[in-house]
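We begin with a single chain expressed as structure tokens, specifically the form predicted alone.
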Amino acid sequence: MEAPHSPAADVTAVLTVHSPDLMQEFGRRLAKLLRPGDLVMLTGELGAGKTTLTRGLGEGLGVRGAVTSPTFVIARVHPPLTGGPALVHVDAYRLGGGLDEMEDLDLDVSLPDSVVVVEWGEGKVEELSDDRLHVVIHRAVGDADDDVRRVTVSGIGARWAGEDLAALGA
């Protein structure tokens, strides 16, 4: 059962990202806001840029190893190189159930000391934390350039109250 949170603490920003390189740069900027214990859920269709964003997060967090899609291994842990938090990168695409099916991944154990990023996590990992960041990536409709994305970043819970998520677009 998900614990209630204060909707007044929720913050949202909508940004436009014009290329894969800029999506990766967005990830590097977002990483500066993240700290151990943060849960980031990524939502978007196949090819939307979830892994590209996570690659930027890994660069910004200064973690070891190439950040690639963990689709077949389900989860990868990237240890820190600089004393910051590890990055736990999960792809829940092939997991059908909720948190029960993900229990074997021990995400609740990893969360306090890591930044946990879950692709396709909506409806599956919300119970891990009352405070989370939900990033939804949409292909911009009506744009001739297929690389343009509309990114909605929502900070849910007290952790994100007062954060200026709109500054991520600067």
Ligand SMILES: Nc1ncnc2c1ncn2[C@@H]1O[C@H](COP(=O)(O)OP(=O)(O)OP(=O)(O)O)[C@@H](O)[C@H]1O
The other form holds:
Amino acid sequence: MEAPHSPAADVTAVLTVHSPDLMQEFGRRLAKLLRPGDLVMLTGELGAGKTTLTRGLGEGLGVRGAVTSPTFVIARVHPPLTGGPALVHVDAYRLGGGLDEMEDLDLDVSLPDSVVVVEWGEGKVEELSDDRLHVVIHRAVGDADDDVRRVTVSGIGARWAGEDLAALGA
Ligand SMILES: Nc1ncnc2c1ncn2[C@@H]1O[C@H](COP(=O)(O)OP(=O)(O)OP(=O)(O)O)[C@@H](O)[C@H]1O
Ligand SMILES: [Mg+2]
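Form predicted alone done; form predicted together with the ligand now:
Entire complex below, previous chain first.
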């Protein structure tokens, strides 16, 4: 007999990314799955490649402005060039208080109409949405090539239940 599906089970893809260019390319592919209102959380140590991935997301979504590390701002809005969703790129590293502070940022954008991508958001922005895509980037420890990254993509919530994330790794 087939095991019953656990509603809590994540849909997960695991892939190996060998260069910054390929990380950006992965971002462009991932962007094709994203819709207005989606929350993407990026986890990984300093220099893991979170912003590099977001750059590819911005290209794939077709938004205005270069995606960079927002050193002095916590969030940057990239408006759509082609009628798709805006990209809201958040660096929550210095965001102490979590969501309240995020709302105080008074971003001139509607989050339900945007794709929100958050670096360093664990424990801070989960309440933004019941559903989220969680991307974890690790340097491949022990790998001779310092550019190799292991990427795990997990879809959390009903939004992601029907998406074929495994195809991302193909
Ligand atoms: N496979 C790879 N994928 C992504 N970046 C890579 C890869 N290999 C090497 N790099 C390099 O690692 C660095 C990643 O920087 P990036 O700003 O994207 O990291 P980050 O996770 O956003 O860091 P921070 O936590 O400081 O915001 C870049 O210098 C990039 O060229
Ligand atoms: Mg970054």
